[in-house]
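In structure tokens, the next block holds one chain alone, the form predicted on its own.
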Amino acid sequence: MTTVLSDLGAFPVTASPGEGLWLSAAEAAMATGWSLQPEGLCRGAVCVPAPSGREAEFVAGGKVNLAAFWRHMDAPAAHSKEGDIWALGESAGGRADSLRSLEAPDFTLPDLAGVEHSLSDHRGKKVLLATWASW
């Protein structure tokens, strides 16, 4: 069994032994959003083909390699030593917008007395955000 870690979070997947990270479509679509079409990986109205001549290492027998897909859009996709952890990242361009929109993307923790609570149940209002690592 193989984990991928991507934005949507930890997913347990059946990758295809050897190099890359080959999963079905289904489970690619089910760990990162992105789904297999005829024009390439989609996510929304953005659609990333494979490289003309190259589709094969991107994409066989209805598996797609994740990895290669990930690193053809610049984004980091770094695995274990194993090969059984494998986490998919933001592209820098990406990361760079977020920053850029100064909006805090949504998260949910628990305080105290272990109720969750969510930064969108704040929109709108005034929020203080303190952080602290040990580090």
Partner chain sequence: MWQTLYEELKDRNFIVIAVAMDSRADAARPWIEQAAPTYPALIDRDHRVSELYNMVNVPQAVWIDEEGRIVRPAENAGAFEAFRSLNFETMTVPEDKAATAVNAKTTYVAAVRDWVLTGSASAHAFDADQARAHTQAPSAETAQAHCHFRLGQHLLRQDRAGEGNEQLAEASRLHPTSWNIWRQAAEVNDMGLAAGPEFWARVNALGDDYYYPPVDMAGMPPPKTDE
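Alongside the form predicted on its own that was just displayed, please also present the structure of the form predicted in complex with its partner chain.
Next comes a single chain, given without company.
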């Protein structure tokens, strides 16, 4: 079992052995929001084609190598030594575009009782989003 950590959460997936992170198109879409299309790996209106001549490193047998696409997209990734846990992040450029759009990035986090709250639950109010820490 492999775990993918993404902006969408933590997802157990069945990765195929080999270099990279090979997932079925369905699992890749569930874990990252990026879906495999004839044009490439797509999210919303954005499609990233596999580089010409190197397609086999990116897509094979209905599976998609997310590690290769993440490198190709210049998006950050990190994995455990065993390769059983992968963290796939948003690119710095993507984060910057998001912040400069001034649309507050949504998030969902638990309170002490385990009840989940989303920023977007409070649309219609002014929000002071304030951080602190025990340390």
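Numbering follows the first chain given and starts at 1. Being a predicted model, the structure only gives us computed values, none of them experimental. Whichever C-alpha set is largest while still superposing within 1.5 Å between the two forms counts as the rigid core.
Fitting the two forms on the rigid core leaves the C-alpha of Ala25 displaced by under 2 angstroms between the two forms. Relative to the superposed core, Ala10 undergoes a Cα shift smaller than 2 Å between the two forms.
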